[in-house]
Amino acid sequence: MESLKPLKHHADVLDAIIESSYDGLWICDGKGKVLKINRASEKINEVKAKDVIGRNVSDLVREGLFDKSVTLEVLKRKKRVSILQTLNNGKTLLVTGNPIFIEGKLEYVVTNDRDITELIHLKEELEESRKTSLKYYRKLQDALKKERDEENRIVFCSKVMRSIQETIQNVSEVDVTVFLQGESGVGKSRLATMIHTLSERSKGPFIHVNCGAIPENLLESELFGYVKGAFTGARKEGKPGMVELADNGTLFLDEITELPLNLQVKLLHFLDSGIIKRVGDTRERKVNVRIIAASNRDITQYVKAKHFREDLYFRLNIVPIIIPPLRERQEDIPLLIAYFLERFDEKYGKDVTISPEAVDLLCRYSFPGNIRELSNILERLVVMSRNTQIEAGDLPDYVKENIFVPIEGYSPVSPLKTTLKNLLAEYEMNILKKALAVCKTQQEMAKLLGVSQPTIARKIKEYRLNKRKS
């Protein structure tokens, strides 16, 4: 009996090792009969050891405890086998069966069960997350492409704007200084951005500096930077200027006529040499920048008045582009209206259209603020509109009060065949008809035509105009 004690001890140790395993363990004999399963396997498979020990795994498969058996595969192939096994409780196991040979005969199969249900779920979630990320990445790419397309888009049909677009395409291909001139709101910033994005410098920075928006005492340090201790309040580490920040890119100097004469000298030196010095610095820095300048004023008058250096003007004005105001290219207005309506409908989730009468009225307005003003008007109308269509009466009063009312198709009879009184009456009646078409009330008509409301009422009655306004 004493000789059996070491064997029992080893058996107890082995049993303890088997039970301590986190993974499930099955031990079957060479015919597939279950000899032992540990507690981890009972938990994973949701079975009791007493219900399976002594039974053959082929019977357990037939009863649906699991869909297939790695033990049977090992007995069949006589080598190590790993499979994915699905239990009737929905769990998925990674099962590995190892054959145990004694004197060349397959005597046992030891099977290791690992529950990977959670891992599969995590993998599926990760895959779903990857698909979602890919979807948003593609959306972002589309949005960025759309934004780049928007930057390179000019809405027009006029010959003058077609010529400007062709010029922009040409100058974008060469590294030349461009001077943009036009009233506020004509799109100088858009054209400058377009030149940059179409050029070989498109991967570099685009720095926009409004020379009229920066106080004169700060303008030099903002443009050219400064070093430590250059002036009171300067950063300890110094600061690069806008010119340096635009290195290998484009510097857009908007409202260049507001640049003080002392800085005009420094800018001219940079344009000639490509070298700058920060404020308070003795070190020269080489910077590779393309300059695009712009002004909403007649720069030649500034040159004549000695407010702008003539040599700098000639240096900047290598390729001048004069952008006409909107009132001089009225044929572009309907296209711009359609463009902005589509843009603001999408931005605010609306579906607002505009009546032909309202378009006609906008085409007759002078637009002192040009495209920027048109954009602002349409954005406000889309936001405030409670109807699906913008009518002529919905336009701001200042628009309706500052329009030219032409008499289309008006060809009076020969003055030799009628009296002056009749000619004036015919002309007056046609003006009233046009005003009736664009105004909602007699008060609006009176304000538009610069007369009193009773006068409008009397004239409507006198000319027997059908469309009555109260």
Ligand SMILES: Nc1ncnc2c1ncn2[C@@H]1O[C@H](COP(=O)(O)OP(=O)(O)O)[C@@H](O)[C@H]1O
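Superpose the two forms; the largest set of C-alphas matching within 1.5 Å is the rigid core. Numbering follows the first chain given and starts at 1. Quick caveat: nothing in here was measured; it's all calculated off a predicted structure. What changes on going to the form predicted in complex with this ligand:
After superposing the rigid core, the C-alpha of E73 moves by 2 Å or more between the two forms. In the core-superposed comparison between the two forms, the C-alpha atom of E107 has shifted by at least 2 angstroms.
N317: CA moves less than 2 Å between the two forms after rigid-core fitting.
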The other form holds:
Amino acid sequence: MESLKPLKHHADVLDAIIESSYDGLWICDGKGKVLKINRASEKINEVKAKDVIGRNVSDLVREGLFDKSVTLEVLKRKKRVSILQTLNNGKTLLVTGNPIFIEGKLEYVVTNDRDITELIHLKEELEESRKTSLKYYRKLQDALKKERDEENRIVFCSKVMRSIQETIQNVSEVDVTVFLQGESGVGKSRLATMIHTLSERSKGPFIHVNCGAIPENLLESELFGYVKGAFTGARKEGKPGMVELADNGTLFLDEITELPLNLQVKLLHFLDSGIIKRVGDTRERKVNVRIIAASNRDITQYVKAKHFREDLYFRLNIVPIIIPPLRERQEDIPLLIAYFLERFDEKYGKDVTISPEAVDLLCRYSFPGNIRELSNILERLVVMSRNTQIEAGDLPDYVKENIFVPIEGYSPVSPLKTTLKNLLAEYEMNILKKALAVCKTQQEMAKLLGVSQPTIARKIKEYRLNKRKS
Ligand SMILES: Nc1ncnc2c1ncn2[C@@H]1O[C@H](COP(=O)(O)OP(=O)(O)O)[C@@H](O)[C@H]1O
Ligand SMILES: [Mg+2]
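Which structure goes with the form predicted in complex with this ligand, now that we have seen the form predicted on its own?
Whole complex next, starting from this chain.
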């Protein structure tokens, strides 16, 4: 470059270029006098060109317009300098000053201001959102872990459940076939999941097949899969069955008594060989699964009636686990109540508790639906509850009425040898005994049994029932 005094035309072009820059530009001479600033710089620095042109930047700094001047730095150091400048208006600028030497002499300093406030903002926002998503990720992980831990936990205090838990722990370590037996709702599915998650196969799939829920004509292809064109309505590409999907994992065959005899043969073959053939296929496939079977029926009856193959039964029944119904382990009920209350309180954001009388009443209930029923009852109570405490009176009628059922093991010696009157009296006495055990006052008993308090008082006297509890 020869000089800054080019032809008029050149000067115009140069001006246009300087003005068009999105970055602010300052041009000073070799002494620090401002020669030109563009519009972008006027805007960024909130100054007017006419107020600064012709002035020396050291004066501008002294007057407090800037906290530091990159021009002065360039003049001092005679090389390119970049600084971050914070303006009074809160903007952050990245300022770079370039020295321009003409014949070895520093003649001009061209400074470039770039407003990076937005950029910093964006960076901060990015950082913020990164932190937030990390926070949510952790929360999600925690929740998932809690859920997993929940599944790996069973609530109990009864001896029988302790020994079942020990068995579960032991069998989970080996690939042995387990057969879970118990009424609906006792926890068979939960125990099956637990065996899987505690086992070496936990990273593999857990496939739950409810043999009773799949229509019989579909069961074979659902279980073993099929190849293309195996039957009308079959998917074109064919489909792997549940057995195949459980490869390297656990196959949970629920309601196994509902498996038709022809499939029992096929299952037995698979259990012995580890090999399956999809429906319509000639190819054999090796599948590595651990089997857990379950039934809520008395399978021995099925075997006796020849509805279930004895050889398959023996093959499945290597480790039998019999889970007793809830009514046979009543000591677990209060713990389960506490457990479900906590879960549902959390789920519905409530703080519901339960009175000892209500717990007492629940402990006497027979729970034909077992733990599932208990869980459903409590969920409904928590959802419906406006008070903070569930009282005996809030329980469903069938739970309250359940105390009318004669005491366990009670049966009249011989109904034919005694009068109806005596039998009814005995029955009535038993009802009163039960009511006495769950109610605090005679009023409460009267309400529960739907009679007046004097009637209760009279009957108590008549049967000489002394309240055992305070
Ligand atoms: N010991 C237990 N502690 C806590 N919850 C349990 C327990 N056993 C079962 N449950 C819960 O009770 C419900 C019914 O259990 P589930 O395993 O489905 O019974 P099943 O398969 O025998 O019908 C499920 O919600 C399950 O998580
Ligand atoms: Mg189940």
